[in-house]
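Encoded as structure tokens, the following chain is the form predicted on its own, with no partner shown.
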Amino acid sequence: MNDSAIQPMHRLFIGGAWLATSQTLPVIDPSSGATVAAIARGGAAEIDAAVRAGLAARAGAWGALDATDRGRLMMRLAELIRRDTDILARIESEDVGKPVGQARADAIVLARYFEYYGGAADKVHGETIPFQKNYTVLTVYEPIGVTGHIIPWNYPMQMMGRSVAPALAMGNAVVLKPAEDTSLSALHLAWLAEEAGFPPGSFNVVTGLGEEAGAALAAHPGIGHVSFTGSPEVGALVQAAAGRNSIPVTLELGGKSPQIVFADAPIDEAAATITRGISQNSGQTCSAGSRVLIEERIYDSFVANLAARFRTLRVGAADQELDCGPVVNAAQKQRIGRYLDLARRDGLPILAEGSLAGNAPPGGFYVKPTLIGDVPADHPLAQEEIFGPVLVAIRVKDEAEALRVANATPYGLVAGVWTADIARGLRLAHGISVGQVFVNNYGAAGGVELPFGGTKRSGHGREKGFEALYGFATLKTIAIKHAS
């Protein structure tokens, strides 16, 4: 972490200035368990300073820019992200523990978010409304003001892009609180935003603990909208804090997403995609298809197909470029271990495991990808978000049972349906209570353009796509009376 291109990680970025704090937090490399750096420990005072800087930017240079110029700044930032793709990938890999190739893909997606929303900045149009003949009535979308963004540790770069970019495109000033476990790419992005020419205060980054900086951001009266991705429990606290100021929130709170496989599915393609979906990022993905619901008549052959694939998966240090890196921290490793212990206690068959590379550093937080079979639909492993490389297989008799089981969790984020019968695929797409359904694919390669969000305990509001812009805007109606 001594590369001169990696910018000051131990400081906050507030009002265009890099500021130190009296306390810091350690940065742990998940591949080794070693402390490799430190970040600033901001709290309520620093959050207040960042919000005030955002308000000043809205009243000053940032608020004075027209939409086209905002878009050009965002395009410039996208170019700089692409320039620094390798640096960002190395930062993210060491910080999060994901293989460098996956981290590089995340950096490319981050650039794509700023490119997409930079292009959209001057294309958010209101409308005229037919009314009485001596009135002209129109609507306009305006910035909310200062928006707060609390992002998780699993995909820091992608989460920054999908949350911060649409807010900036709409002309809001932003205060970003990254996860304390994975803040380094957010700080580098702040450096690039400064280089791109964003006015001071338009983009602020405050690192620190969730219960300190995050709680202060959610409750700050100067914030006009809060975007949060994380657990349902913390999401409820964020919503309650924001509710005291009567401001809207966007919540993405995880999932227990089903992949439904019928006998007429493209079997090998489905098995490969399902295996990749649960092993990518070591299963630490909100939309990971962590339940596979398999039509009974192909259950045995399909789980055998999956098991063969799981046995080829290898786990090791991020720089080894294997299928899985470590999970993010010791607490996450222990959490996943408790679920695996529960499976063994309850006699659920462990059908297959991946393997740990022999030269993986001994202090790393490694979890082998695990396939568990014949899991009852009401078992905790089929109901709760494990957030690790653990796939549970469930037998279903037919389409009706598949739909019932798919909907029988508190979550509703994403679902996959694998079948040659497109009519059945569409029936299930309409019937499953989730925010996204993929038929004969899963994830659509990330899809910056595709609105994303959940139902039920998975949260509310939409990110990604053009739809996200409206969440960071306020709609104003203007009625002009004139001579008829």
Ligand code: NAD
Contents of the next structure:
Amino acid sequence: MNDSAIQPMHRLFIGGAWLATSQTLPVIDPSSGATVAAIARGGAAEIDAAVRAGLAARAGAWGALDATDRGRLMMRLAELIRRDTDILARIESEDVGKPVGQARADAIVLARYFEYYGGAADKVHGETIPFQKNYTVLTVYEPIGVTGHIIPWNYPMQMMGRSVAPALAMGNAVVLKPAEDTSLSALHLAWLAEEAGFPPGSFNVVTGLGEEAGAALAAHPGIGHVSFTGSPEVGALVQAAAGRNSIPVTLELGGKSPQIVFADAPIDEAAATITRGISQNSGQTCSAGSRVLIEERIYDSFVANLAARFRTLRVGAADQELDCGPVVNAAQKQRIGRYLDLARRDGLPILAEGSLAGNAPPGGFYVKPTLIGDVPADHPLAQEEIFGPVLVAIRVKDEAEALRVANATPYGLVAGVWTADIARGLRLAHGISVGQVFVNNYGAAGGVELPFGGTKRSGHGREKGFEALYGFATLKTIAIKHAS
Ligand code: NAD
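Please show me the structure of the same protein in the form predicted together with the named molecule, now that we have looked at it in the form predicted on its own.
Now the complete complex, all chains and molecules, led by this one.
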């Protein structure tokens, strides 16, 4: 990488300045396995500096801005993101390994978050409360202070937009810790925030390892809220660290989301959407519909339909624009491989696989999309998050069994229901314990406007939509006594 627009990549953005660290971390291109750049390895000292910069910004220029002016700055940043869509797409594609077209779509979603929350910045109203006649009581939403944001590597641009934009809209100063594998787009966003004119310290980015920079951010006493997106294991550590400071956390964790298909479903549309949902981003999507629950009487024909689609899927380097790029790193490839080995060991039928492009560089982290049939609902492949392009098919007798199996994992993030019977769709929508249910679609095209989050081990708190703004604010009640 030698693009002048991504020069700040070796540095941290703290208090409006670009700072170097003595140690760096390699940036590896998942398509080839080659080291292509380096990022700064920030730790506890840099996190402390960033939190202090955030506190100073809150007490200074950032805290002094009206909500409307904050919103204008965010809109300006959205324009710059749109201007740099191609640069951001190229950075993200090389960093994450996702096809450039998918990375471009992510850049547009990043802009949408700043547009949506920029527009919302001056629209979060409090209330007045009827009380005794000699009182006027009102509520106001205030910024929390400095908020910490720890994000994963699968959709860096979408995740940081989703988490950081509502926090800024509410007037918080933010400290963003991107994933060590995929930090470049966060650095470019900081570069654009500087150009947009965000006051120093309002937006800080500290790159580094999770157990160093991430842990220091979660535990910092100057932080008022932590928004964490990532694995349940690390989420529990973050919650424990935040608990020691008695501050709230938003946890957006993993999923094992069911796609339920009944005989009266729009079959081809369901099969196409389900295939896309698990192959997109090489299955590294928290809300991927990774279990398909199929009504018994169409099981054989539906898995045949899916299998035909899986055989057409092609995997290769991110710049080839195929269905799937590589997965993010060698460890992720090994993890998925262990689940595929387990399927073979337990005699589960591998119904179809995609193919690897002949010109895929040999050092890349490639995994073929795989469809596995007749998986028992309690098998680890049907219970655990694989986070790869692996779809498991499960037979269900009827609606009652579908509901029981849908709810029988530790996760509760998203569900899809495919049926022409809208009453059945609604019964299941109410019955399944998840944060989002889609009937006869899946994902509603990303829906920046739609609140998102989990139940059970998928986490708590909501991001996206207007709802997210309340998570990044503190409510104050003011009671004024006067002559009646
Ligand atoms: P991860 O938990 O390993 O890492 C996530 C982030 O936490 C990274 O920035 C990492 O550096 C940091 N981190 C690691 N150790 C830490 C520590 N001890 N203290 C503080 N921070 C630490 O997750 P991952 O492997 O990057 O991402 C995959 C997981 O994220 C999957 O489980 C996936 O389902 C989940 N995810 C969830 C959502 C959602 O919205 N629910 C979205 C995307 C990904």
